[in-house]
Amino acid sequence: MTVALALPPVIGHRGAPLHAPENSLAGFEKAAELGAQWVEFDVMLSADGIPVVHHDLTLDRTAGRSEAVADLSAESLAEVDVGERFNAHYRGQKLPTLAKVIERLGELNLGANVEIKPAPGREAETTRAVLAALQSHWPSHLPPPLISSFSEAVLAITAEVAPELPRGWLGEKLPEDWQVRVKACGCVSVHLGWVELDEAAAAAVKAAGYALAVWTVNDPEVARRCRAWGADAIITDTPGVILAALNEQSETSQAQFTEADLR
């Protein structure tokens, strides 16, 4: 297979959470500032059906609120606040929908790797609500946004409303049987969990024809590692430190590479 997909060496996991609240606009600027050119971020539904932007079932961890996110409308989820609890310097900083997050992302150019994290039982209603947004909203000058999930049913659901936007199968590891199920959901990329990579496996993607994610690396050296292996792209919390670190990677293997040519 070919693949109709050119990522970018690093990709904001969540924006950038080492430095800004995950998923926020704040988030993503920050995720700009730091030279991702492309993010990360989670989309399910409010209780009246809007997309929002948000990874977790309820808000607990990121606001220190017990509600669930599919049990609140739009409205009330637009006042919850995301920031104060990452860090007072960004307190007032909301929950954002994914009409705000795309028109943010066309402003700072930054391209988007969509996951579709629906409630139980809203597979279908989420990866709709998305995809129409998406089709309706995404700014022309920036690359298709890549649509990954955990959910398979997520992944067909698009194949089938929106076959022009590239799909990604997401996984803590690679399954025996992954060739079959990446294929059957029509993906171009297979994102796996670090912990669980090895080098035959990340091997076995690639040698497919599969371009391949890997997620979400914080260290250096791992990142190093999954790129030497053959990782097109890194999922990080910090950007900017993985970036450097790979362009560091690069520049000594050219200049080993030109050492070499010149004997």
Ligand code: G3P
Second form
Amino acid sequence: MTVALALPPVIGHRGAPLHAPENSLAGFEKAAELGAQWVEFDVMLSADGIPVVHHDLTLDRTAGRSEAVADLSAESLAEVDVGERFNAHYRGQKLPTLAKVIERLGELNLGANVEIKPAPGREAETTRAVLAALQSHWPSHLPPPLISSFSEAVLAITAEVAPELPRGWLGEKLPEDWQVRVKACGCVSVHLGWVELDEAAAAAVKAAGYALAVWTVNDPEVARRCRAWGADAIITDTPGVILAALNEQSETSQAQFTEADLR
Ligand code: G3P
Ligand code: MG
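Okay, that is the form predicted alone; can I get the form predicted in complex with ligand G3P now?
Everything in the complex follows now, all chains and molecules, and the chain you saw is the first one.
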């Protein structure tokens, strides 16, 4: 099956977490307000098998509570405030279910990179639940969600259960055997950390025909460098800043081109 993918230049990482609580409805609204066309977010399962949008295994950092997400029911998680700890202004932002996020993305016209982040041992169950929600509720006016994961088991299950959805191989850096691994999951994109990325790795990914996404880039200079190396998308905590930097870069290259043309 051929799966098409057109990535936007900037993707809001967990929304826009330098400006609003990560992985929250307010965060996705902020990302849209700052000009992002897509957001990236993390999905895991509640104790009773409902996909919820959260990054860490526990609630310590986001809500100041020590429980694990996987140990609480969806009903209990719906009461967890993930806004107040970020800033009192966001008090009342509740940890959202994937269903709520999908609905809001449809209203905001935001595409998404859905990162499946299962609790250890719950890879199959998490993947199947997330895909079922996406297959039945994803808004038809949005581009299909791009599924990524650090877990190759998740990507393999996705290829089997939802072959129609584009998949992205996610890693800190490109391993030696990356081509075999990326191909095994039928991925169309490769998502690499900017810290370990160099020009040769970026060029190898592009030369093999994959889309390249780089995370998590908050420095305009780094974003411009990654784009110059061929990155299709920059995943960032601050979409407005990175969009402005990339626009400036394309104006500069346009100006250079015009000048060269006149010579
Ligand atoms: O998908 C890119 C990035 O989100 C991967 O790392 O830990 O922020 O989910 P993490
Ligand atoms: Mg993530």
